[in-house]
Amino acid sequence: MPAILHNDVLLYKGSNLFRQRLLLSTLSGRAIKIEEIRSTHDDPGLREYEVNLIRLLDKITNGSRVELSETGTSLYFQPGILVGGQINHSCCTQRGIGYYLEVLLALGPFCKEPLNAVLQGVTHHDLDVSVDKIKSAALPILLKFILVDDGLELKVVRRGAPPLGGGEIVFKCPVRRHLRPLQWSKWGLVKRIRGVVYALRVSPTMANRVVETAKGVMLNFLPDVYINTDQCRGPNAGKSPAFGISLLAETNDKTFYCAESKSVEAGTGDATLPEDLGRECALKLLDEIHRGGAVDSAFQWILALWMALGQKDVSECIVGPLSDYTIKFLQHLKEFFGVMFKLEVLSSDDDEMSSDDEEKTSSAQKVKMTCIGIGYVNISKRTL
């Protein structure tokens, strides 16, 4: 439900959207509260892993004040200030550690400090997108508001599968006066097809069957296929048995899609066959191609957190369909930011989409996002 305004706290209820309340509280400063956290549930109030992001915020401000009812139905967060810095984190093994990177990510560079953050857990998980996903397509999108890597960088020390875990990442991310507008109308095609097949405590013939049935499939759209395996062996491997695979496809104008696919937890009793998995991933790939636009489809939202956080000036970008996620997030942003997006659903006919007919005909609908950007300034990085 929409927010209410009471005493300058913005009041939600439920406990949907979570992670995106709390970090537009914390960029913005707004203090929220959060009613009827499943509350008709017969495990009523957050979750361990809500508690958590919770920690890790905490981690990353200083004078944060959070307020939880004995039930835990009810939260009061007040935001500090962003310092960022070293930090050590253990995310809770029931998301992967992409549910806590995603907002490090989104918060970076608008900390007082470079954050250097050491996150441990579940590198790898159905619910979330994994950490090779990030460094590969989200990583480029922030390139273009800062324009420099130096000290942009995403390690992936140890790969850890669910239920156990064992993951270790390293995310270094560098700090910002201010982001740059953004105008993206191009997206190019598809040049290479990179990926990687990790096994964690199974047999590496897996891995194998995985790669061979992957390209497989690519191969009958492109020539330049190639993926590589991760055979990890010993405390590289994380606690739990697993494998899966990440495919990224990159075009001529450095637009990034990733698909992935992962075998099904272990203790579960079901089996995953490594061909299905190899299948399933190429053709998550192939429809992420189809939908288009200059970012992949599971970070639209950053994307227009950036934006919209960018100068005072128009930044635009032209995307594929928007995802259910993005369009509550646009909600948000004007909740808390008074953002307003112009989104304009562009005909296969417009000439900015392509110049290529064929592509005109075959791509999904794109949808051109324009702002102005508040011109939000990391005041921290004044005092450095």
Contents of the next structure:
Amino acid sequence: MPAILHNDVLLYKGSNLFRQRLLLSTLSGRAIKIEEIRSTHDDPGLREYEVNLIRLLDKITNGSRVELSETGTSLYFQPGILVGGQINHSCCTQRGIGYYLEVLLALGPFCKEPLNAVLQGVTHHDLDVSVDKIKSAALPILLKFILVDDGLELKVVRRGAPPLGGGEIVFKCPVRRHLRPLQWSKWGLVKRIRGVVYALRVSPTMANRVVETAKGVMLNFLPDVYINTDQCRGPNAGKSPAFGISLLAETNDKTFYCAESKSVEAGTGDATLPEDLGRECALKLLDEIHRGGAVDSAFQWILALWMALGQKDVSECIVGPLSDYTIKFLQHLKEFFGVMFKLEVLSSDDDEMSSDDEEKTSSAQKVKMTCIGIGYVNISKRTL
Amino acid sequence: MAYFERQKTSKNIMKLVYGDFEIGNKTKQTKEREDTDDSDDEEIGGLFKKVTSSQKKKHMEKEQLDHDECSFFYSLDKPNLRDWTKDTYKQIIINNFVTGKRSA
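Return the form predicted together with its partner chain of this protein as a structure block, the form predicted alone having already been given.
Once more the chain from above appears, this time first in line as the rest of the complex follows.
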């Protein structure tokens, strides 16, 4: 839903896309006001995890102003200056660390001091990308924009599953004065499959059973499949029992697709069979490969962000079908920065693959995103 | 999967994404006016009201207002995955792998 502009304050309604709005507000320096946050719900106002996100933003900025109404259903946010540096944050266990880490990842290059963040909480969550996925699929995207890797690092110290969490990660991100424009229209062919299966406070055989089926499916397509098991013990296994898998497909043009699955939360009554889990994850990965594009579908939005904030030059990238989240993000980008992407649906591939008509119709659509960067400059970073 | 269908049918993806913005404020006002017009003459038997498309849209927006935020492709609904190991589907994606067949 488009925002209403009032006295240079962007006015939104509802709690949906809360994170996007705060993130873009922080980057653009524009104040936002969000109203009617779950105002008709039994449990009105901001949730704990959203307040937790505001706290995190407060930690990495200087001079942010937040005004919450008494009921918590309306919020005024005036962003400060991005500082970054050393931070320690314990994330709310209602959402995964990924929820917070994605924000840090997007803001990281524009901080004053290189970001060195220690986050505690749930490392694997159903609603959020896991830390493994960010590590394997999102960091390579940032590398494309900053080119030189001087200290981009994500370390999973401990894993932790919902509901209690107990995981910990360390994230380091270098700062840049500006991002490079990016041309990325080839993603090549999948050449290897890697994966990690973790077993937290459950029998180690669970992990092996997951590996077996996942590998079984993937071997239909490629011989180069290697899936690791991560048997966590003691405090490294977090506070709740769970097991899960994340699979990574690497192409010969350094594109990474990642899919993941995890067992249902303990105590909900349902049980997950390790065999089903492995198969489900493998099929998810194949689905992701089918969608294709230069980046994983969960990180289209972050790609769009960095393209839009690049130097005043043309960036071009081909991705798979846009996710709903990305569409919303593109709309927000237009509102906060006035950047409009040129989006083209590429007509059915002329590649060798679409030789007969049936295949043509079933191959996933690709979208070519083109934009001119707004020349966003990190004012805190001096040129040498 | 509904999403794929929608994208397939809509030729202009720009409009899909930026639709509300390109039109600007002008049309929004006229739409509102339509709203008020409709409410008078769309009554059936003086008791029921027909749901107009703009009302439907408003309802949709309202429903979306407080969704949980999730950056996945299948954000909140469970995906109905195809069984890619079946031969017919396998043919579609086999060429995305280095081991796939080449025409050359």
